[in-house]
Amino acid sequence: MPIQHPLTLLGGLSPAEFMQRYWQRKPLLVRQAIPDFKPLVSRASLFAMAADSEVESRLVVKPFKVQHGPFARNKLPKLSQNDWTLLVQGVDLHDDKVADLMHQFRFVPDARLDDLMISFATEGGGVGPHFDSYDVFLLQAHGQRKWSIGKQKDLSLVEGVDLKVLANFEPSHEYVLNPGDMLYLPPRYAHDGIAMGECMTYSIGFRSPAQNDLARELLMRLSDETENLDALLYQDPRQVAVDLPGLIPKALQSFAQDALDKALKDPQALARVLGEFLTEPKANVWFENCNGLKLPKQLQLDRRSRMMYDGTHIFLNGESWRASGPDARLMRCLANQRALTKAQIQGASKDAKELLLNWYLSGWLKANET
């Protein structure tokens, strides 16, 4: 994606600029991100994802009683009931034209870029004023949404509600979002969206892991790295009787970071697990293995896939390979256009067209037929 490049997206801005100037900053309207804007997926399929188990939706009904899915047709509130709102998550990973929308996103890398909800309500529906501790882009679909934003200070919540409302939102702006305006707003920046009629709203949203729960991840990961070192037990022959029982003895202390130390020996075994973790696919992802037997012309990526890379490593749907040279140039470009010409996939080595034949094989990779 060329950055420099003034996009309507971003209502003039290049996305250099968007990142420089917004991005983590301050909210940013842009009327007709999108002209002409239509909704990619019709009221009908929406109800029906919702009605799919593995398709993570909730119903919110005001005031503001929570429901997970899945939700038959007939178990969703009727459409002249005002103040419902459904919310279906993930719809990228079900629809390759909206996983294609946010793909315009990619200016921000695909470590943070996290899914697309779309949030269909009745005349006012909502999920009350809140603030998410992540970044996103509310693109209006279809209909009208009421947005009112402020920098809350006061994050005190209604007691005895199912979401986290806040008790005391005190907006500075109000705008209303036709199909094609969007929204943007940082972490943590107050938000209340009301639905104006039937409408649709989509919310693009960014990963923002906590650093606690990231470490957790990563050392319970690194632990399994655990199993191909030495099952030494702790020994101390020459320990003396003491007479401060409780102390911890240093050679026990030693003896620990000694274990911690050879978890670590490879340097690149964190790069190698946070990889991983970051290109794990969602828990209620699938993928169906393709019986093909050779590879096709040309090839992109399965909406579903995750791919990313570091310096030394290629890693897909929470999976590592070492590369290196050409073959780590060709799997570099697949992660970052999500595909590769016919030219791109007759030059590449033997090993690197075996990867791609497996990738393929298992519904990781499909043939471009464009």
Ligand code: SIN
Given for the second form:
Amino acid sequence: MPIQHPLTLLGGLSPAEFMQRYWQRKPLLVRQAIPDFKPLVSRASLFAMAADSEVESRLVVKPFKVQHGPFARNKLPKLSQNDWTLLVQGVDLHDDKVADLMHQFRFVPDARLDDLMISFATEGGGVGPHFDSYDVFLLQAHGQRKWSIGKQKDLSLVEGVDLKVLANFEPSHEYVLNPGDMLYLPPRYAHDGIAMGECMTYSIGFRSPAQNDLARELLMRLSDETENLDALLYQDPRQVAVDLPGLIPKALQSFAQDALDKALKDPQALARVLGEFLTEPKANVWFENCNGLKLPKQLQLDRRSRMMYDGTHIFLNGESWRASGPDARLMRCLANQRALTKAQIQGASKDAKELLLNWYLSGWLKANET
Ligand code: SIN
Ligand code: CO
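Based on the form predicted on its own presented above, generate the structure block for the form predicted in complex with this ligand.
Then the entire complex follows, led off by the chain already shown.
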């Protein structure tokens, strides 16, 4: 993506300018970010997704009762009833057009992009004034929604409701969004979106790991991989008799230190488990094996595939490969463009072709008809 070119999506800012001036800093309202925008998913298809047990969905009825899906169509409130919202998470996993829309935001690293959620609401519907921990682009897809936003100091919450709703929200700005309009909000910026008649809003959401969660996850993966660590029991043949039984032995502290040192010894190991963790498919994703016998002429990543790389590794759907030279260049192209051309595939080495074929047979890559 040319990061210096002005984008209509960002109101004429280039991705570079947006990231420097707004990202994680301040809100940005873009009128007609996508001119003449038409919803990519109909109300009926969204309701059908909400009925699917593989799809994560929530129903919020004011004053803030929350239920978790799946919802059979007749379990949703009537369309003539005001004040309810259906939120369907991860729609990008289920629809190519929605995945393509989300990919317009790939000026932010894939490691940070999370999913596209669609909310449907009837008149007055919304999830109440709140703040999120992550950045979000709120794209109005259908009907109108009034957004009130503000830097909220008083973070006290309404008691006795299922959601985190700010008790004393004091917005500083109000905007009515029409289809194609978009509002970017940085983390922890308070907001309240209220449907003005039936409406649909798309939220392009980001993920950002908490450092303690990341440490726990990576240490677990590293210790799982460190050979024989599970077989090595603490032994203390030189332990002397103690008159202070509550005191932890120094040798046991060194043993623990040694375990961590071993797990972190290989400088590449941390980068490897990080990439494997970041590309792990979402919990409800299953790939179907493909029965094709040979590699198609052109390839693209399945919309659910997560592919990234670092200086030494290629990561795809939670697995890693060490790669260098032309093979690494080719796989990095695939990660960045999410597709390979006929010429790129024809020019690939035998090893690279074999790997591509394996990924294709696993359903991670698809034939690209375009
Ligand atoms: C919604 O689309 O109704 C809620 C999105 C949000 O406020 O984060
Ligand atoms: Co929000």
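What we label the rigid core is the largest C-alpha set whose atoms superpose within 1.5 Å from one form to the other. In this text, all values refer to a predicted model and were calculated from it rather than measured experimentally. Positions refer to the first chain, counted from 1.
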property	result
Exceeds or equals 2 Å, Cα of residue 78 between the two forms, core fit	no
